[in-house]
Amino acid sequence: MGNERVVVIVGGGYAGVLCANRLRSSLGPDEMTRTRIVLVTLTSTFVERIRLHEVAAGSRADAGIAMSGLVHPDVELQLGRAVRVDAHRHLVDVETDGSVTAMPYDRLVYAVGSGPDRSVPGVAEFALGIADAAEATAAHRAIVSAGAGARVVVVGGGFTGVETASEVAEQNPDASVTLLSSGALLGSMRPAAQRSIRRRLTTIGVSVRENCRVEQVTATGAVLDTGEEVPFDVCLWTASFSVPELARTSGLSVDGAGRLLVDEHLQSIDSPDIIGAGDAVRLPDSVGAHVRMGCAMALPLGGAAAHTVLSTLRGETPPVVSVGFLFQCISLGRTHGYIQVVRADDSPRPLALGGRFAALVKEAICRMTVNRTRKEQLTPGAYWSPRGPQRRQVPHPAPQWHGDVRIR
């Protein structure tokens, strides 16, 4: 490679994006000529997660975006699946086409992102999830297929299974819909939050039922733990969320939901080369015990992990990485919804806006989080989010890792 250092930035979802951008526009003019970015991706278009069950309800024709619009043109886009990360070598293994290339890499920043979960037995062959494009255009086709008084069933009382049913029961007045949660409805937030939410759900028809865990979903029902089957003619499944194997089937240490371990600067625990970013990353606590998966993280992960990139390039130590909240956003179809101010660890402040005023700053946020990532192109820091909470003081020298993983 000669005097060149090659970035290859494995995923184009929020966080891989970002970070592709904030790192083009940090370089000076000399660093630029002897720095090239590679970002891995599985298609040309950016897809808007957070507008999938707008998708899937049929307001929204497609959430894409194309990636020649969002990512600075010296960034080399490889259209590809990375398979294999080869820490020791330096290489990862991309699949394009049935065929796979080594490509070489001075540091791999790791944000492949998360899927759907399809654990629960019945869920693959008789579910249909929202966390891709391909399955938020099926779900919308089989509402619209299963017609008049379409019996439409979501798993998962989070803030996606919140607004996937809000959107639907919105858009498809004459389809019954029914949200069944594992727990309390949106179990992270303010009594008066939940209540709110529960009153706007109830008055465009969404029924509502809560500490119903789903243990199998069959070709015509969503079977609970008490033995009731809930009979569907359409199931979207949000209950949870998984991430790629790729970590763990390349060696890399892991927790045991299979992110990767990184440590303080991002940098994984077992090869600082390796930079971590968004959902499918996990944090020591000291400085990630509050972050939960979702854009509102992967957006300011994927900005620090450019920082640490760019440190590290340079010979500099490279920073502790500080993110943090500012709000909970929850669409309630089209014209209303619910802001939570929060503290930077995500813990709730006592001031929420709601109704239709909330929906719009919850569609302006929206809308920045992919404006911003535009601008990042030629602005670093264009994309900002505050500093994270007081660290945490770790009273052993080593990280304690745990299994679970927070769903947004």
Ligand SMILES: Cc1cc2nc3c(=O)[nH]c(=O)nc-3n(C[C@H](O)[C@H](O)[C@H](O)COP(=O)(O)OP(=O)(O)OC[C@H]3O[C@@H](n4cnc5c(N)ncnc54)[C@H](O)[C@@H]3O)c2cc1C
Second form
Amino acid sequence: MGNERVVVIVGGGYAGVLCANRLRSSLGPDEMTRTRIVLVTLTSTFVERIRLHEVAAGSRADAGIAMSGLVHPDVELQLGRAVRVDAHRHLVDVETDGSVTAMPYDRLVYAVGSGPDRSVPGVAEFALGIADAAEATAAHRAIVSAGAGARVVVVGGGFTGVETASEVAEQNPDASVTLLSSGALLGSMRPAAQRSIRRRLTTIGVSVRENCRVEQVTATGAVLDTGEEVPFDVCLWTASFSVPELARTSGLSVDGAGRLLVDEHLQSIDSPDIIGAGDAVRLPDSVGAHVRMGCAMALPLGGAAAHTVLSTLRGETPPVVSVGFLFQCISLGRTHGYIQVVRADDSPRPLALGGRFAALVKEAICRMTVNRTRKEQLTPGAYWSPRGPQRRQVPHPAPQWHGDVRIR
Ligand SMILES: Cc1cc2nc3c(=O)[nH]c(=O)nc-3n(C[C@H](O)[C@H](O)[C@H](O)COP(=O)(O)OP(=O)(O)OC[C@H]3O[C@@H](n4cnc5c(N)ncnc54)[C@H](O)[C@@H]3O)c2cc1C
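Counterpart to the form predicted on its own, namely the form predicted together with the named molecule:
Every chain and every other molecule in the complex is listed next, the one we just looked at coming first.
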């Protein structure tokens, strides 16, 4: 078809799948016949990454959902790994079973997400991450084979570390679980929230150590900046996320962490036909200084990327992205949780929920991420999210990316 446009979405995670569905459901009847949407995904399974601590702890067997039930049937699934983007020729090389195919695109959505960060010495060899499904499963096997009384050290005092330590302690009451945090536990939260969560961790037997930075991991222990070695049978590394190198190795502009630099419309600053969404993307400070890596941002950014693709295909000016927060939600095992109500810029409001009710709310939110994404197949906007904080007036006309890198 001469007039056909091809939109290739790279990455079948939260941002990529929501983008695919919203784009499909937003097309008019004539546009539908002329637009091919191709989702490049490593497997035909969508991984609910926000449940991987449950897999590691043994509360659930796996976190996979068949793509076929989640993605609109008209979206073509291309199994494989994107290995290079050629922005000049509008081609993306996709490797499948050892052979590489150059796929042409009119618009490319870059949504490759994040994974474990293994930059600290010894982490790759002696620790297990829980940022991808294979590692979460391996972590569970390691805890089981360490047997009763296993010493499990969880490194990382952010949301993911706290969720992991609680879940492991609750599901494995014989284990001795230690949580190591380089700064204060959940340093971005209000002191009242920190106290409440610390209390819950203590109740379920997690020993929390704050202000101790792990500088190395060996076969037997996590070595702190003081030289002390905290011994373990299993070390779970949740301290930070890293992003794929695809943008950097393709010669696209990235930040220090390797995230694709985009403008206020989510368009790559090198090529407006490349549109970014999710953890692997860095928004300019004017609209994204508050954004942290997280599903809570990946989903709305996936939706916003769909709007930008659609506007540019229609020859219209794409909207300025505006994504905001509503809650910070933490599960503390299956029966407790903590929900902090926040402003759009992620700063806490003096309103929070704890205990069993918060666990139910968190579970409902986890389900909603999947159900709403599925609903986007037919209803654009089924996944609702608040608008972002008021756009920051940056004194320079050019976009800036100086804000801190924020991780969930
Ligand atoms: C244990 C745990 C709990 C979490 N809990 C929460 C939570 O409660 N709330 C929250 O907001 N966030 C949470 N997060 C963070 C959240 O999971 C991520 O921020 C989110 O998955 C990012 O979505 P994404 O679409 O950007 O990337 P991803 O979900 O990582 O998806 C990216 C996809 O792209 C694929 N991919 C990568 N490279 C390529 C390539 N070259 N070619 C093709 N495909 C590629 C990947 O395999 C993956 O499928 C949690 C994370 C973990 C690990």
